[in-house]
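As structure tokens, one chain now follows by itself in the form predicted on its own.
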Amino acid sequence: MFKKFQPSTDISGQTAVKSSIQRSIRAAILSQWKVDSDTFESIWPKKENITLVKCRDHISIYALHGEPLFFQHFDGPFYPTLRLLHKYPFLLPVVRVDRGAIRFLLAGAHMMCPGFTSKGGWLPPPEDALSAEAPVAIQAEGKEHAIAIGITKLSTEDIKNVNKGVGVEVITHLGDDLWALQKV
């Protein structure tokens, strides 16, 4: 998604956004993550406006004080943006590939199947198991913080049974240029 991003072409505008679509943007949020008001308060205090920079493609990146906080294509969920998920790690379920994909994951690459189930790999138990289209943080074996934030194509326990194909489609990682991109 954020492959080859340049903001200073691929940013369209930046408006603040409205009181009432503020309330309705944290209410969603509120109810995608897993985190609690006070936690959410920190991320982000009521008094402050956040401002929506438009992107191509149909991008929304929400910004509080020029530093990008989430993300949304289309009318699809929230996603915090990396630096946000370094600070606050539990906002999204975790899932982790072996060392063998981190170079692939650093180029872009959506994660294959059997780099979560390989033995540096770890998907949630099936108590924890995640539906299909859940956005996860993708952790690297070895490695303390998420390099990634992606989709997962099928369900956990269906990448633990099928183990071929794509499991999780990457949508940005470490070094992509959202990540470069610090102040809007």
Contents of the next structure:
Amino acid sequence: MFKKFQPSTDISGQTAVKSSIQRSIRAAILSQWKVDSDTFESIWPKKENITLVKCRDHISIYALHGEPLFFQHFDGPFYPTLRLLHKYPFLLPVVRVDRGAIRFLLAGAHMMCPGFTSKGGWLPPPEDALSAEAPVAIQAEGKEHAIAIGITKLSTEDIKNVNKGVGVEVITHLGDDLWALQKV
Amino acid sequence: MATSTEQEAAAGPQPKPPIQVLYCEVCTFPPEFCEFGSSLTKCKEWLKEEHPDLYDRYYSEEALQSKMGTMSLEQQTKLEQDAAKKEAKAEAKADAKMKKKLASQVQIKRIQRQKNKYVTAIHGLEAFDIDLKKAAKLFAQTFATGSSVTKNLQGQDEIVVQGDVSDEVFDMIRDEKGVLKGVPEANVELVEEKKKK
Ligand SMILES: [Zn+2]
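Can you now output the form predicted in complex with the partner chain? The one shown was the form predicted on its own.
Complete assembly follows, chain above in first position.
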């Protein structure tokens, strides 16, 4: 999503967000992320106003004091930025790719099923299975911090069973142009 | 799990504190990912200097052994070759960029619009990684005048400031005011465009 994203041309402007809209964003995020309201309050305090950074292709980045916190594509789910996820790694459910997949991921590739089902990969057990179209934190074999944020294309049980093709689409990863955008 | 819930119940809900992640000052990645970047040599130098404990953790003999995880030796070799290639490529790119920078010119052009009316067009700042929008804003604030980024006849972006402020703009670039950083004085030229009679 943030391939060849150039802030100077791909950001069309910044605007304040109506407080009623801010309330509904807050409610949506609390229902979508695995975060309690007290912790979320310390991420985005209620009395602070968030800024909408409008970008190309209907990408909306939301920033607090110039720091991008989360973003949305059209009216899809809210994704934390990778830096925010690093601070609060529990915000999204986790999947893990094996070491062999890392360099492909960092080159912008989507993640194929075998990267998760091989020995170095990991998917939640059946009782915690994720459906398709679920935002996930992507960890990497042997690494402590998340390497990317993605969205499942198949349910995690289907990834195990089908075991071919794209399992998770990468939304943002270490070193992409959103990663480079530390301040807006 | 049960104990943390009990603790929470006793103390009331508590916000979970953020993890302060250390990022590499060279490549911006968490240091554990430097090996996949394009500046591993420099990253390692930095880490060894600033965080020797982490350096040992990531680059000691045992760390290199265990890190391979489920990768085959073949895959690991390929990865290392890729890293070296990437690094060489990134260095060549940085070199080329530096050369290009040194060869780039910033032109400050005084243009006469009417008898007593001038505008100042500044062209070429983007070659020095200067954000044109921010620079235009800086000029507008400094001179309390109109200033905007427009395309010139050749389709290149330039900043047009209302009024004759060419000498002042030259000084600002030389003194590296605000966002106007990194342009050698020798690469700035002042030119004049007279109104055609
Ligand atoms: Zn590094």
